[in-house]
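Given as structure tokens, the chain that follows is alone and in the form predicted alone.
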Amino acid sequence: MIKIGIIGSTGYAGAVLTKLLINHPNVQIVFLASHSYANNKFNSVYGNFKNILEASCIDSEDAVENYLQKIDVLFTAMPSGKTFSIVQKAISKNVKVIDLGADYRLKSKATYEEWYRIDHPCSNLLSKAVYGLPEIAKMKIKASNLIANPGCYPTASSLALIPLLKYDLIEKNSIIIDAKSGVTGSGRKASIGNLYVECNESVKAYGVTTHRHTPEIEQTLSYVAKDNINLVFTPHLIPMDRGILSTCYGSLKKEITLNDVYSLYKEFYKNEPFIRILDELPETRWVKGSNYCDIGIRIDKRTNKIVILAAIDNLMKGAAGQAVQNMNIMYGLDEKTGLEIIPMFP
């Protein structure tokens, strides 16, 4: 059994990925930790726990810092800035850590100061760190023991312009992205534009050209691509629970037909568990309570535009699923284990 312990598991990632360790045959929960319910049990902050997981939640570094020579693997969701202590001594006591935050994502300290506005203390870290996105990093992610689980947003956005930029297929400098997510995307934290009356029957965007998941998505796509991109991304906040849809353009390079797009995608994707490539346009609706990403293309010949449309399930695709998924990857199991739940409807 793989023994594990979590930070931040009260929050709303955290929660998804207790409900997914959980049920995982490979797992023991070892701790959950969280500072805001400190000495709680779990399931008096999550009703849908009750008679099924009994823990309390422990706190303070020192009392996580205790229990990490009874782990395997630790997984932190904490806000930017929070894990540096903890994720240095987990290291250094041959812990495996897989963040779901953004600490360790970017590779320049330099950028994530810059659009983070937080200190990085453990540049040292950053080298070592892999990216975990799974469809593209499997053999790094299974050598690594530090995983940087991506962003919700640029999960959605870089798997469905990836095959595009791989393939050579478009202009590099011509994409946009126009993304929009469930209010989960924001976190638990309380906060007035996550209100229901704030946020209700309307939609708004936000982090206008100063989105931090910017340069996340820039520095995948121009891995792939070899190249420098820069790109526009504009993410909105849609009055529903949990899903975002990533709509994303790029002028055509040259002449292609639609089917033959297909078949690049299928062909790039074809041994991709979570990856369904649509006929149809994606909807977030399909994805909910799942793991999967679901593409859908279009291509605009008035204009020699394509359009790439991804939905996602933020807090699992986006977050604990996908956290899941680069476990199994580290550990050699199918990476398919706990994870093949169908998207819940209605």
The other form holds:
4 protein chains.
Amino acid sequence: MIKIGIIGSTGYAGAVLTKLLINHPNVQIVFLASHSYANNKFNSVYGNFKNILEASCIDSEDAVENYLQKIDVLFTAMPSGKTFSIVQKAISKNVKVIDLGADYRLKSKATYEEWYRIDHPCSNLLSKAVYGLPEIAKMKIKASNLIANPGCYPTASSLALIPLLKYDLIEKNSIIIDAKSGVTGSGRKASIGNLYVECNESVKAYGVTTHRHTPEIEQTLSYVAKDNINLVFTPHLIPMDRGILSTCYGSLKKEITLNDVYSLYKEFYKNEPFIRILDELPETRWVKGSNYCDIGIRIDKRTNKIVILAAIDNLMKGAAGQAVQNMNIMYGLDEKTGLEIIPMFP
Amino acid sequence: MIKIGIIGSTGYAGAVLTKLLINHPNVQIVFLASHSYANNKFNSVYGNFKNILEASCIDSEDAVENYLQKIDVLFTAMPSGKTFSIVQKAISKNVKVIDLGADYRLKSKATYEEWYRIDHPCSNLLSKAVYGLPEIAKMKIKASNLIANPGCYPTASSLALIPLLKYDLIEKNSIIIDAKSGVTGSGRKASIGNLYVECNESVKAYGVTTHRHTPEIEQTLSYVAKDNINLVFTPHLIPMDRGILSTCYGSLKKEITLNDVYSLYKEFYKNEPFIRILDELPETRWVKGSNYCDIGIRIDKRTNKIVILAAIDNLMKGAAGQAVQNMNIMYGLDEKTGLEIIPMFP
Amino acid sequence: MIKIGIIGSTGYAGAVLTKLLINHPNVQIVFLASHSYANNKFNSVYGNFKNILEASCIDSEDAVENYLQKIDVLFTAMPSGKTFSIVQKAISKNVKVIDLGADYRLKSKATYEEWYRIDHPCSNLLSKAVYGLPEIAKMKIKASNLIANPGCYPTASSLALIPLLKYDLIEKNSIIIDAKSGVTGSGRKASIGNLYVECNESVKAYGVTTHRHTPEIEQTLSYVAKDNINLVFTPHLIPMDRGILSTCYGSLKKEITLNDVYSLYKEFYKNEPFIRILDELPETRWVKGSNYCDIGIRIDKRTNKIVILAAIDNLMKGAAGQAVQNMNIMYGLDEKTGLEIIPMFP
Amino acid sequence: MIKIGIIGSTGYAGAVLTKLLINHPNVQIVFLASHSYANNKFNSVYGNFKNILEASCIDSEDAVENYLQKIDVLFTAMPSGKTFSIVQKAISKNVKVIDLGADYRLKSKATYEEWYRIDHPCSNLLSKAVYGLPEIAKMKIKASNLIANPGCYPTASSLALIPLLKYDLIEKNSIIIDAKSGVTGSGRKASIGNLYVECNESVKAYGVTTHRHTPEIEQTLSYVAKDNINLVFTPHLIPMDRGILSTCYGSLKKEITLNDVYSLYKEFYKNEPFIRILDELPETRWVKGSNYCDIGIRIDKRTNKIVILAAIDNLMKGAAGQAVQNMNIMYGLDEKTGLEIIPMFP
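Okay, that one was the form predicted alone. Can I see the form predicted together with another copy of the chain too?
Next comes the full complex, this chain leading.
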């Protein structure tokens, strides 16, 4: 059994991760740590776990001081800038780390500091960390002991665009990503902006031209394209709990049929169990609760532009599900272990 | 392996049942039949099954004519009055039937015909059918080959009230049930009243004093109370997908402490794996996607009334989950088989 | 022109009140005061007022010290226990007060202190204050300079039940009120429980047997019945912005036809412009944005119980709309002035 | 008084139009016609009009045969292809027409027939019809007797982009419009796809590269740019009732500061009462129920692209509100008459 602990277990991603790991046949949960709910029963915070999980959350600092030696893998799901000393300690004690946060995703310390406006004291770890998008980094993930689990928007957007760049189908600087997310993406923080009444019955863009997931997507696409990619990324908040739809636009370099693009996508992702290439347009409801990324493609012949749409559950393939997938890969398990979940509809 | 078929597989309850049975370790699905979507791939109707289930729906009549001999259990999930000949044929061929509809729930042909305004031609089957509420009928279910799976409102309301009547705590004619349901309870029928815009941002009662689940609840409670019970039942439609909260009121016969009532409930349900007696008030979000029924209790000393609240997922414990639970019991399996699902939140 | 000021203008009720008073032909707004948003432009808090209202909020204390002499009417919309000194100062300066909060609704200081657990230092004002439910107190409202504007649940529930008690149709201690409210009823406070994700896709009861609106409803019904009424009141939170549906139950004293009850209700409310007695069951969507209270009635002959359902917009007839109605009455205006709003659907 | 009739009054746009015209000081409603609800009371279809509007709907054909001579203006709100003979008759009888549908928006018969796949028998009327976007066609509207009221997406998208093209700021073939609409945009038609459960908790794109509003937007922008514009338009359906957010992208021709762009927009729209140029990003909740179009602007220096966001209420500025604005202009009234509505929040 893989012994694991979670720091940041009472956020939305942490709660979904806890659920997945309870169900995982190869995992034993050693501790659930929380900053806000230390010493509270986990099921008093998330009532769905009543009669299922009777453990109390331990304090995050206590976890770091006294529990690291008892686990094989530490999952961290914390705000940006809060993981530095934790991850260093875990790595120094030979505990593998899967970080659901953003602190190890960007390879460039300067880029991190520019976009996050936080000093990064562990740049040595940046080079060690592997960006855990299994569809392009399976071997590296397997060999790593520090996984930077991709962000929710970057997962959907990168999976949509990678084959376009891999096969050099579009103008490199033509990419526009217009993404829509449910409200769980904002986290479980008491703020006016996240109130029911403020989010319900409205749609807005936010962080236009400034969202921190921009350089993360650019890093991935630049790596695939072997060239420097800049793009426009516009996230939107829409009134639903879960799901991201990423609508991605690019200018085709030359004429290509829709069939041919579909063939390339199917070829590229043929061994990826969580990618579903659809003839139809994807809808977030068809992936809810699962680790799938659904992808649909359209070509606009009139303008010679291509539109790729990708739908994920932001808490699954966009966070906790992908983290478990990464753990499975690290341990040589079938990457689907614990993740063969039929999406929930309705 | 238990070989099963579903007639009415493309309704909401049918789709959830299909999902549960795909995941069930002891079940093999032989056919999925549908009236509206015969010859369509099931996953063209429910996109969540893409890459998971490639079967096409067969026609319901075809299923009855040609497939009954290939299965052990037939699940029917059809509108009232549509199952009579189907169930008779199945029973005559020694196929067990679990009917998610209403045609075999009421023991009295007259009561059925009064409330449903449909002639019941199979009154012989009414006496054979077992009302499949496992918490009060496990032995009978095990011995039966025709299960009338309880309605969604009756499940939540009966589970809330049964101990009160069993222990004779309330005035028999004081019961008021005020229930709230998500919109999946209305089924997947194209009607103006079920449109997004008509249901969203509103709440209404419907079927006040006339809803067909009234005699079903009365039958169950009368059976438990060994006396004739009449009650008021008021269903409401609220803007959400899944879930029923049933708020039940009764006049206490004599003084009793809240602790004592809780003890009686815990005792009554101590062997029931899907009943969670909560100190807190139940919320439908904590049971979503699971087979749990959460129950909370309050006493109003000022008026000497008791309030019992029960929350279920109407498509699970209120339909498909309970149907699987009944099948498990019929086959001597652990009744939790295929149903150990942590509720989904968020 | 009636010169008015609002303290607590940036809560949801305050914002709706501000909108109504901007549109009111006889009103001039002198100040909008806010505790949380002092010195912020009102339209930076509520973007719907962009290009319409350029004023900044003043501080609440500043308003009390320096602005009372400039106004005729003060509206207060504050948390319980926060109005005592403000209202005393206003009254002492001959400023009329319409309080949308709860501090002057209960005539009994002891009842207030028991349910609100706040000492009430102004019991002298309790006797002066008029409970501003225009349908039963128009003359008193006209003569008063301190109006306790009724709570949202009490407005819907009292309007549903008053004729039953006036005409002595039900057993006095049989009343059960099961009410459902949208989330604006919880106010604009940053708390985990009010987050979009926590409220969406769920229903729950809260404050069962302990909600503070209980004694307020009892006070009104006792006044009408000329007898002491105790009742059960159960509020529920449902996932929508605006609206309350109050489903009220009582045991009929003797047989009466539904037609006769309807006739009594129509007679009782025949001069009330905001009461709509419907043959259909009320739905909150039909009153949204308006000052209407829609009422529907059903009798359950089998149990000899009567069900009265009332729907209001909790921010209008349940708060700001009723406050304006009260102001109109105080000033001898047509009570519909500024309130002839067709409900908004969709 | 302007005497008006509405054909198609019981759709969502028709109902909102009816509400606006009831409140309009210069209008007398002569008839409300409906195909589906002829001879039903309007308020039996839309319960919000109870006690306000007691008229019954007349049949659409009856309206055309017998009522045209009694009115000055006919509003039509019908499916594509259904207005041809109606509008011809009205025009021939000197009745002015404001068509909320799509049949007269495109100047080119060929383009109409290509995108709508309907033969257009009245191409003579296409040249007479004026595309009723007041911000660019006020004089023409005033002089016309046939107004093609713009579509919802085209209104938001065109208002966002027109100044960019007017001032020649972007590459003409770089435009991408990613728009998000609430479900009222799908109309009040009983279909599986519009059911509450199918739309709730999901987001999808639809009509990608094929939506009929594409040539309408292109026509407007080409007119302003005095050049042929092709663009990508992607509509999305999101789970809310009302509102459109149009996120528009273009490649800047040369460097320009955000301030300078804002100045140009403010200058361009300085006399337009319903355009609000915001420093903030627009949100649909701030325009709900009003005729406003809120516009926000951002420049992405890294990619030299500009993002213009526009929010409208699709049933107001995107349909009924704009229709009334057009009527006001046609009659020389202040264009704000009957439309000075503060947006409704919450």
